[in-house]
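Take a look at this single chain, the form predicted alone, given in structure tokens.
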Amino acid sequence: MFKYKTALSIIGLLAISCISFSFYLPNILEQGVSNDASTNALDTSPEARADSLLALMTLREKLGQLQQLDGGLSKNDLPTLIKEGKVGSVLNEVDTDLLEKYQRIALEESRHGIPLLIGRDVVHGFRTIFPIPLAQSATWNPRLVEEGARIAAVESKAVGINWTFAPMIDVARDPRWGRIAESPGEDPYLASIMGVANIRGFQGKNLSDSGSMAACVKHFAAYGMSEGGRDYNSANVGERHLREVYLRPFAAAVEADAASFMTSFNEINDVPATGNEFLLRGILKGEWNYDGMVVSDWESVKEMIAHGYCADEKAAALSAMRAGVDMEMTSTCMVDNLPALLTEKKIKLSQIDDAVKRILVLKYRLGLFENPYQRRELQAQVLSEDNLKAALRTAEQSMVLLKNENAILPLKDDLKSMAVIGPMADAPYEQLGTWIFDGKEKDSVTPLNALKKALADKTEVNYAQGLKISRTKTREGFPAAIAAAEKSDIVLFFVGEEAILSGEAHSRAHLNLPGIQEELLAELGKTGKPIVMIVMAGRPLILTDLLPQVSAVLYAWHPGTMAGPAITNLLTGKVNPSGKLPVTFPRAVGQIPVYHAHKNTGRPANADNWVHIDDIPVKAWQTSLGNTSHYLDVGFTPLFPFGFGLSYTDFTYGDLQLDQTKMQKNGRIIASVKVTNTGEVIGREIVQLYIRDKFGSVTRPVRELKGFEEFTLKPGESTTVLFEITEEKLAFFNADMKLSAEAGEFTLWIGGHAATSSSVDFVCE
């Protein structure tokens, strides 16, 4: 009787495999070849899912995962094309309500109920606004960046958003670019630390946990590079530069199992990022294995047009699949051109199956099958005490304190009056920064009210916006600035750029305070009193001749929601600055650019072989200016180098010292140095570690940073700092184009930045 129905069963199972297979050849011939439907039916591992999935659907619904299409823009046409398998994911749609809509048509009404993706640039924060990238990378402190990207994936999660374009990683050393602002500054070693803890902030262990979400690093690659800093433009880098400085970052993220990358809008050596298979199938998914997907940025496939790359979108469509592009942001050249380009044999259907399962695995990984809708339990979680609490406290240790001339800072206990003055002092949107599209400036604390708060009882506070905006040409404001000041004991001036001025597409070729703020400036010292400057900005701005007209200048970039308690509990001497510059800041625009891993030249400037314009003599033989690589107006050196920033407290280093001065192939030294706080009040330092090979068979830059230790000391207290130095942190890309260390001499520094002269010399043999 067993085995009789045991026949029976399996008879009836090939009856329906037969029925099915009917059911779906139409399908399979629609596709060409079908996929390997043999995965095991015990294996429930993504990859084991995707396949299952993948061998089921039409070409057309294939090529409906590779789209992407914007909330706004498509909202009537949405729920037909979702219902029909023709979109795999929607971005800039936040109603909570509509994405559960969306997200219930893809698992109940299309035919195989594959969730969507659903994008959004969570950048530096959802509601609870931290602050700006470049900010972040000015705390030099990589636990508050992952637990300010943690936030930001609970708060977004609680919406229904599960995958954000964002951390960008981009190396940038052009503050003329506005998207230095995103950028986690000049450095290829800090960059990757930040973004290491961006991504692990963002998809926390598990990319299937409620308050995870998707990252996606951007822009692959070079686009920090953009010549002359205009947005979108050209970068043209030899391949050791490529692949030491921009593309180190993103050789970190894939170790840290990013979810995703995004291609950028530049063109590298003359072939568009989107459409270059050199990056994308040559190094990323071919060298460094990575088995994530990879998104275009904004229409960025049909742009390849406008570039001269491409003649059309289905030239378009072709360049970026052959590339390995997986799936297309708004514009729709691969899903419209793709099918032709197959039967013209063009493309393999293997490519675009590729590019789907990529797709459909990072949906299993994020559990969207079974949890694919906000997360209702975190709402309670946004714009919480505790996420506020840490937006706080990454404002605090994000802004740098530039000048403290005669310790006027922090203010005085029995300081009667002050005046608050600015167009930045008041102004809760700017404050919060670019690219915080679920910001609310009826959430931010602006510096005016915090300053109230804190002095009500004792100090008179003074205000007077004297420039609307930061943009504002008219002095009629000037007035009502000038008396507040004159019967004030100091005057707090808060300058900058509005959020708009930075950012993408939001390039300026002049990093002067805008409008006539330095105007303004000038009128106010006019009254002799003492001025501190707080300067808020999405960019290094040139600084130079505003310095001599203050006392003291704490920049804070634009410091996201708790930007005024922040700077009070700085100014008050609550809280030591701590924060260090990740960006050089040049003395003029003409300097840049200016980073501090530049190469030597074979006639280095220094303090003793320059000459300044003003003194070289009139005929002078030509000889007689030194010869040596430098401006005749502006020198060398950067008017504030990378890594630098002042404290209340003041820290010596001393004993610098190795173990010993020879490494062994495969050896190691260790670098120490004593740190002690030998001022009054309890400080943070950063105490950074830098090296320069001297000798290569490729030249070197004069100094790499090559590793950081972040700690706290109270006065008169001191450590110990311990660097390991293996051959992994002296490698680099030889004259083969090989990664690997050479023996030779080498210096190292370690100091509080990048200029720092304590040093010692050893040999790697």
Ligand code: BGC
Given for the second form:
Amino acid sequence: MFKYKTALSIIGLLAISCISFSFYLPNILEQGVSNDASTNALDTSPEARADSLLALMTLREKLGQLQQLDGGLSKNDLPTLIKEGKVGSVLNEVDTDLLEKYQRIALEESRHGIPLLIGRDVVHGFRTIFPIPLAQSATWNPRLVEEGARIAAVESKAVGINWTFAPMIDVARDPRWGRIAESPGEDPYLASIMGVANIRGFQGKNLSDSGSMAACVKHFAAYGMSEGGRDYNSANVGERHLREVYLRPFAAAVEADAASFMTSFNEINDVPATGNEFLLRGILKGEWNYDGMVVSDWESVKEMIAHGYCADEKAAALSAMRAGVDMEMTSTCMVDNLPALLTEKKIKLSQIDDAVKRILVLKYRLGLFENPYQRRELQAQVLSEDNLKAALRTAEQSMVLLKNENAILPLKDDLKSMAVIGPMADAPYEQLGTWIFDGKEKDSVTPLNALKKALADKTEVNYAQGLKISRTKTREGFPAAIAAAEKSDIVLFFVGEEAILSGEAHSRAHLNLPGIQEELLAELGKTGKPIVMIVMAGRPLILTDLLPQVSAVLYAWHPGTMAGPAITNLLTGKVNPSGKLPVTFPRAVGQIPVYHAHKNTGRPANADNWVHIDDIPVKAWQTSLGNTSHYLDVGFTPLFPFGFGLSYTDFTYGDLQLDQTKMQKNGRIIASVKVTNTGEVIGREIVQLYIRDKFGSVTRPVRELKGFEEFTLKPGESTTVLFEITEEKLAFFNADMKLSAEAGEFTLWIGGHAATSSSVDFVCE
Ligand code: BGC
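For the form predicted in complex with beta-D-glucopyranose (BGC) instead of the form predicted alone, what are the coordinates?
Complete assembly follows, chain above in first position.
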């Protein structure tokens, strides 16, 4: 009723065209009704409560809800702005007392008592820092990922943060891009599973539970496709590829009821994502019927001017609102310009109302009207022993053993001495990785400390940093490092990248170990001592030339607070490594992008006709070497395939079985394989299912991940892994851009990584 009246009054006002804009704008802004919220009873739905509240709000108050401000930048003005109802959300403030004060002003002093959404980038933990998201994907264990997100939510709620800007579910295939560290990796299926696990963890069963917070999936969309791995850069992508690769985790997030979406900084096919009507109103809010809210990225509304898409802030506000942005992060284009745009009939009041309603609904769903403050009762859980144990388990399962020559690992029980060398061995801050606003290095347990604690009574630990940080370029520390190696039986060499070398705006063109770490490795190699290299990094680094110089490689990523104990448990064999790569490791930067689900081309590369550049005869005839899709210098295979990871035990795969080789379109095939632990220690295996549709109305990738199972087997134990193949697993966006399966021939692989050779064919009729 109120809504109807309000609408009528506004239409009336707009009709008075002879009155100048500046004269009647304040009237529009203050146009409101009573502040009687008696209809807003607790037992009605969030939607109904939002509707009745909306009907009481002036335009100025509505616009206030659309504005998110930075707590740091706006500290002095915030109390007044909140009181006047000009702020819907605050980000980047973690002072509990201040947050409580802000919420109190919002609830008790603003006209409608609307609480604030308090946003924060809680990306891989709040105080208990878990491995970076890319590493979490390497666990292939959604239960652990969900648990980690839950812990992050509980720790955040303890200080009053109710909304995280996570999970980031941008599929990333370019390790030059610094934000690959925050991503779930290269595969849309794995990314969907990990995204959903995170959403479940953050949001819990009920958004209003004390330990739940709203998730925000980001960045919508194709941010991971940034040209050349340069952050913020353009994505030029065909619609099918966009839908199948980059949008797929977001579609899964809608199904999982993600509370909010964040737009991305990049442009997609020449239109910035924040002003992209096709994406936001078309696909997200239209086709997928998403009823949550959409926040812009930091100033990404205003940045549409720099993109060359909008001439000024008014045009940017128009684009964002038309496209379907509900809340603007930090820039103020919308709040400043929507009244004029409304007056000029460029936007409709119903568009503003829709945006406000989505925000209010979220606030009701979160229970903020009833419980807006920090949950003090959760404080005891911050950095609790249980939380640290969960971070430890995740770190252990995330690390990937890439090489283990002559089973040099696990370290032998009777090892007399070891050298611990390298800039990452005792770097409590660096092991935490990117996006750890609230993580503290004092809480970190470093590998050096953990190794000493675990082994010092029986093994001499000779520590020498060698290089102060990963980028150090002086050889000052070399002699001590070499001396430590010389007096030890084995060298544990901790290398990698500092945290700041990955993450937002931290792309790299060279992906070797920074500084002179590789020179130090060469010097250590001269001692003749076996070297175990532990790499702590935010992305795949190029290891091609380093592999022959070391006996073993443990890829530890940035493992978080519990890096030290996790690495120690793996090196000593207390825990068997089981992580598998969520991203293909290239041989050289020039090979990027390299990923498992590529196309075959008309001239697929093959081992029979590839000749290394150095072996090409002088003046060889141009076509004598076979014209296939490869590099003369690095070939056509990656250094390590997607899904790869070694173990201290062996898993033997039996023959692949299909219950039938012909499937009706609405039928199913059961594929199975027996996996046996034929080694000597207990281990966790991640069995992966890949399928290729051999011919289609459009071409299909050479292999696509379609499922995986992870389980633990004792020595001698077997299990039969079953995968159900249904039409849904075979579906793709066909020539008419419809998601459906096509009849035809398929190949199916089940194995321990994406290059497994064990396959069978089947037919779908
Ligand atoms: C990032 C977002 C982040 C936001 C708020 C932006 O620069 O792209 O991922 O959530 O800042 O901190």
